[in-house]
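A lone chain, given as structure tokens: the form predicted on its own.
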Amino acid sequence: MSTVLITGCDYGIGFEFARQYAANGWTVHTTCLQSDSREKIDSLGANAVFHQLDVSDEGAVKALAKELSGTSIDLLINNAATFAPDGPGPLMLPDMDEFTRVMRVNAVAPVYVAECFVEHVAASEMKTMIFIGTRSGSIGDNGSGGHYAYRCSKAALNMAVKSISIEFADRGILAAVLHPGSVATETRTGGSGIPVSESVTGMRGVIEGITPDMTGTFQRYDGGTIEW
């Protein structure tokens, strides 16, 4: 049976990944920010383990990894993320304090969960470590600006990954940046974009098909390469 690690699963794409793969007889871990998040958790079976976790703590991430310490994870899937409003002025940024949290959250915690969970990754099977971003934080593909705090941590994430790529290849491990496509979640005004349950199946037939040529790279969720 293969396991897999989802950060951020207390809704939207991490949820449904989890729900997928619990479906499908994998084991599933899920760790979530809010504590009252276990009953959704618990609700998708067995098969499914809940852990509370706040992914930008890093000692409780090293916690985790001792925790599950002789467990072998075929998949990691960093989708934990958060988002700041924009403020006043001619960028409308935030504050200084959400800017940095944004990218304590969104850049810098990957970074630290695929560390501590690299023993776990390099003894499975499969050995893919996958991090949810988007193509805000493309450089090449921006053409409209905004949203600063957000674009610079997923900007900042996508150089953390090609780096991860390379410090893990010797251990087998493949690392890709996946864009889950503009979806309708929770946290989307008025919920338009596609179906969660749809990028979610998009990005999964991806993963899947993850061959070596593909680690170090950005990845749609309905197949071919973003431009970094």
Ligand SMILES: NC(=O)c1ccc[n+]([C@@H]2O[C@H](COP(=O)([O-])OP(=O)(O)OC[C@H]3O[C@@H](n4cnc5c(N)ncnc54)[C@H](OP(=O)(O)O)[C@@H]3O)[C@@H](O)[C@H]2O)c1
Given for the second form:
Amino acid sequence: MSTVLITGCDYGIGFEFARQYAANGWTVHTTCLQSDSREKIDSLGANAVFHQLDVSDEGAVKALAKELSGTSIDLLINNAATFAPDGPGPLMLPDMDEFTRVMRVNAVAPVYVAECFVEHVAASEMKTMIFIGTRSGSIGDNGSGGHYAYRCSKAALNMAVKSISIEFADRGILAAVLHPGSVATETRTGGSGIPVSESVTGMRGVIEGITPDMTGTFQRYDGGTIEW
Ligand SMILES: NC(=O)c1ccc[n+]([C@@H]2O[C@H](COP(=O)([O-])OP(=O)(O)OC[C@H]3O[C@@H](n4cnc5c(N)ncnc54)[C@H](OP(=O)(O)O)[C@@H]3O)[C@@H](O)[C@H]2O)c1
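Given the form predicted on its own, state the structure of the form predicted together with this ligand.
Every component of the complex follows; first up is the chain already shown.
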């Protein structure tokens, strides 16, 4: 049976990925930011394994990779991400520390996770790395500005994934960015958007059908490519 490692499984899309893969009999290594998410993960069954991880803690990422050395990971889903509320100025920037924190979690950390887990993924059958991005990170699609920290972090992630797809191609690893759609997750106010189950079911379909020519691309949850 296949194995997946998913970051940011406390809530929302990450938790739903864990729920669906566990229900399908996969071995699911979940990472959660909060220690009290263990109970939720345990409720998914014996094939769901809880790990506490702040993805922006380089030492902790390395320690988890070491703990799981010898484990083949078919699918690595870099899902964890954070946001910053708008600030008061003309560009509505958060303060610089907050901007930098968002860059670290959303853009820098996934690259370190990819590097630390390359051997685990290379040793597997599927050899796939997925990075959850957003249309808000597309430069070509940016028609409204704003949300600097989030947009810039996800645009930087896009660049990193393109490079990772080139770097790891000779190991047979596929790397792609997926946009989950506008999803009504718990942290979203107003509850607008598609149900999280629909988004994750769609993304699982895209992942299942991924082919070598899709490495280094930016895909929608319901199929089709998004411009960088
Ligand atoms: N929802 C949407 O409409 C939408 C649209 C486009 C893209 N996305 C992307 O989809 C992914 C999941 O989003 P979501 O809507 O499910 O958001 P969410 O509910 O806020 O989930 C994000 C998860 O990442 C965790 N996290 C935050 N900082 C972390 C850190 N430093 N280390 C480890 N985990 C951390 C969060 O934990 P805590 O909650 O404990 O902080 C949470 O479990 C993100 O990459 C997001 O950018 C979402």
